[in-house]
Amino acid sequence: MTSRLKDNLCSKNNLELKNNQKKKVVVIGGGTGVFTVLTGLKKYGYKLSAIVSMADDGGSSGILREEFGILPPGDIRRALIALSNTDNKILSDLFNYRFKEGKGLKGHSFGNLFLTVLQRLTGSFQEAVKEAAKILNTKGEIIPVTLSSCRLFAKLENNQIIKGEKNIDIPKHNGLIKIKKVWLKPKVKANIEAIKAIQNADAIILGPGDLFTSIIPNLLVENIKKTIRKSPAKKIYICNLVTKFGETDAFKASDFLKTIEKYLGKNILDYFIVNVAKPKKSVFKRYRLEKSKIVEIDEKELLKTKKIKLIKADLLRENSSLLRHNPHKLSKLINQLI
C-alpha cells in the first residue's frame, strides 16, 4: 500500500469517526447480546447509551437482590466491561471474576459484588454505575431502565403462571408450552435518564438477547415503549441466532419479528437483521442438548412486513466453541445503517 494511499484511508477514517461523534447510539436489552453490540460499536465513536433490564432475579444478581435490597448488577456489570476503554485487561478480568468457593461467596462475581458496595456507599444504585463507569473509563453511559424493584412473570398458553426471570430462563416446567404474554409486577416507571437517551437518539438498537428475559422486560417498564415509538431515530432490531427452550422454542425469524411488534407495536421498526451463515456441526452440538435450534428465517413471512426493511449478513463469530454474532461483523453492518 502507497504512503498517499494509507493516508487518504487515514483521513477517510477520521473524518468518518468525527461525523460519528455526532451521533447518538441507544442499545437496549440485557445479557450477552448488549454486551455484543456495545462491544463491536465503540470503535466507531458513536456516543453510546446501554438501556439495560431490571428484571434478572437468577444466579449471583438474584441473591444480591434478596439479600441487599440492590438493584440486579449483573447485565449492568457486562455493559460496563463492553464499554470499558482501560488497557489494563486485568481491571475487566477482575469485574467478571466468579469465585468458585467460600462461604456466602460462591457464585458470585467480583463486579456484582463491588457494585453492590458502591451502592452502599453512595446511596444509589445509579450513582454506584456511574461511579464504576469512571473507574473503568467507558466510552458511554450504562442506564438502568428503572431505578425500581420489580419481578417478571409470564403466562404460558395452558394460562399457567411463572413468576420470575430465572424460573422463565430456567424452565421448570415443561418448556415446549409457548408463552402467551409476560408482564412486570409491580408496574414500575422508566429511569427519566432512560428516556432521555432514546429521546435524544439517533439510533435506538434492540437485541440480540434472550427475547422475553432480556428484551421485553425493557418494554414493559412504564414510557419506554410510548418514547421509542415516538422517536425519529432509526430502530434496528437484531434476531437471535438460535431458539432457546422455554422461551422462543421453533421459532423462525418472523415469530421473533411478530413477538417484539406485539410489545413495542408494528411498523415500528426500520431495520430487522438476521443471520445467514450456518455453525458447524461441532459447534451446534451442545446446543442440540439445551434443546435450540438455528432460527429459520422464513422471508416470505417477513417481506410481508412491508415498513421493515430485511437486512441478511453472515454475522456469525468464527473460530468459537459457542454460537454468538461477530462483534466486529455486526457493528459494521449497524454502522453502514446509520
Second form
Protein chains: 2
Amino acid sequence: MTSRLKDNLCSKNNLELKNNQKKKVVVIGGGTGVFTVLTGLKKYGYKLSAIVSMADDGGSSGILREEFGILPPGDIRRALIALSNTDNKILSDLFNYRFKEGKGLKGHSFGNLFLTVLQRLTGSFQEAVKEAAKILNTKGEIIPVTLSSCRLFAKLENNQIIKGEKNIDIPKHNGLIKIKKVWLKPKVKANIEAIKAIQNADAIILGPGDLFTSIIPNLLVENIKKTIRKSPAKKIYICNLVTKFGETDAFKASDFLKTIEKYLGKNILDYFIVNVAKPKKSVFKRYRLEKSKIVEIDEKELLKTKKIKLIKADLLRENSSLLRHNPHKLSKLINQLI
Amino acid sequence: MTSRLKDNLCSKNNLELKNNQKKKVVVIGGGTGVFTVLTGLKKYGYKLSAIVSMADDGGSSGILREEFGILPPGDIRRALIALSNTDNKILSDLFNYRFKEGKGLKGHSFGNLFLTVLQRLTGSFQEAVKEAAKILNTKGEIIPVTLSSCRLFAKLENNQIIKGEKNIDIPKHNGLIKIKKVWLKPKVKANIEAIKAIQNADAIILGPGDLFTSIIPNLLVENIKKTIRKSPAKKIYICNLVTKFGETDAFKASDFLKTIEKYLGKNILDYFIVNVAKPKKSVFKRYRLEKSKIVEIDEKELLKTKKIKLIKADLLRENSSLLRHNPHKLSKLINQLI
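Moving from the form predicted alone, what structure would you give for the form predicted together with another copy of the chain?
Every component of the complex follows; first up is the chain already shown.
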C-alpha cells in the first residue's frame, strides 16, 4: 500500500470516528448480550450509554441484594468491564474475578463486592456505578434502568406464577410451558438518566440476551417503553442465536420479534438483525444438554411486518465452544445501519 | 509576611524537600504504629520503604491466610493506605472499608480481599502488593519482610508456649506472666527487597507498635537483624505510649529498649524517642479496662546506655479519645534527626 493511500485510509477512519463522536448510541439489556454489543461498539467512538436491567436476583448479585439491600450489581459489572478502557488491565481483571475458595466468599464476584462497598461509601447505587466507571475509565456511561428495588414475576400458559428472575432464568417450572406474561413488582419508576439517554439517542439497540429475564425487564420499568417509542432514534433489535429452555423454548425469530413488540408496541423497531451463518456441529452437544436450539429464521413470517427491515448477516463468533455473536461483526453491521 | 520573606521560606522548604528526596528512610513494623509514622513521613519527600511483619494470623487476615493460603494482608493494607497518594480518595476509602454485614463477609476488610484477588491474578503476593501500590499511587514502597509463611510462637516465664500471633496479641494466657522469648516457625528467609532497602537506607525507624507481635517478628526473619546492624543508616526506635496486657505489662521505657536490644543486639540504635507529654485523664478509662498503663520514662535507667541518644518530646495526638502518637509531631522530630 502506498503511504498516500494509507494516509487517506487513516484520515477516512479518523473522520468516521470524529463523526461517530456526535452519535449517541443507547444499548439496552443485561447479561452477556449487552457485554458483546458494548465490547464491539466501544471501538467506534460513539457516545455510548448502557441501560441495564435491575431485575437480577440470582447468584452473587442475589446474595448481595438480600444481605446488603442494594440493587443487583451483576449486570452493571458486565457493562463496566465491557466499556472499561483503563491502562491498568488488572483493574478490569479484578472486576471479572470470581472467588473459587473461602467460606462465604466462594461464588462471589469481586466486582460485585467492589460495587457493594462503593454503594456503602457513596450512599447511592448510582454514585457507586459512576465511581466504578471512573476507576475503570469506561468509554461510555452505565445506567441502571431504575434505582428502585423490584422483582420480576412470570405467569405461564397454565397460569402458574413464578416469582423471581432466577427462578425463571434457571427454570424451576416445566420449561415446555410458555411464558404468558412478565411484570415487575412493585411497579418502579425509571432512572431519570435512562430517560434522558433514550430521549437524546440517535440509535437504540435492544438485545441480544435472555428475552424475558434480561431485555424485557427494562421495558417493564415505567416510562421506558413510552420514551423509546417517542424517541427519534433508529431502533434495532438483535435476535438471539439460540432458544432458552423455560423462557423461549422452540421460539423462531418471528416469536422473538412478536414478543418484543408485545412489550414495546408495534411498528416501533426499524431493524431486526438475525444471524444466518450455520454454526459447526461440534458446538451443538452442549446446547442439546441445555435443551437449547438454534433459532430458526422464519423469513416469510418475518417479512409480513413491513415497517421493520430484516437484516441477515453472518454474525457468529468463530473458534468458540459457545454459540455467541462476534462483537466485531455485530458492531460493524450496526455501524452501517446508524 | 513580606512576599520576599515568603519566597525565601518557600524555597527553603522546597530545598529541604529536594534534599530529602535523596534520603532513603526505612520504617519497620506492623499495625497502626507503622501507619502513624508513614502518614507523617510521606510529606517530607523521602524515598520511603515500609517493611512489614508477616506474622499476623488473626481476624480477616487470619481467615484469608487459612482459606486462601496467602500471606497475611492486614499490615500491608495499613501501610498501603498510609502511603496512598491517589487523586481518587475513594480508592483508599475502599481499602479501608470493613464489611459490617453479609454472611461470610462480615468482619472482612475489603482491602484484604483486594490483595487476596490481586495475589490470585498475579500469582505472587509481592506482585499483588506492587499492583495495589500502583493503584493507590503510593509515595513509597511496601515490602513484606518475608515471602514465606510462618507462625509466631512465644514462651512465657512459666515455660507455657503460646502458638500464633493472635493468641499472644489478644492474650489467652495470664497477662501478668511475662514473655521470655518469641520465635518464628518455620525459620524464614528475608525478602531480598527488604534486605536491599535496609542496606541502602540512610535511616531505619523501628516502632511504635506492639513489641512482640508487630516489631520483633520482623527482627526474627533470617538476616534482617544482621543487615540492620551492618547498615550505616541512623537507627531510631520509637517507644510505645502505653503498655499492653499479655505482652508488655508493667513495662517501663527501659524495658522496651532492653527487649529490642535483646533481639537486635546492643549498641546498634542511635536514638530512642519517648513521649513526655501528659495525656488528659479522660482518656485513661478505656485503657484501664484493657489493663494498659502509660509507659513510665525511667530516665536514670535509660541514661545508662551511653551509645543511644534519648530524645524526649511532646508527641501526643490531641483531641483524640485514643492515646496515639501525633504523626506530624513525630515526623517533624524524625526529620530533625536524619
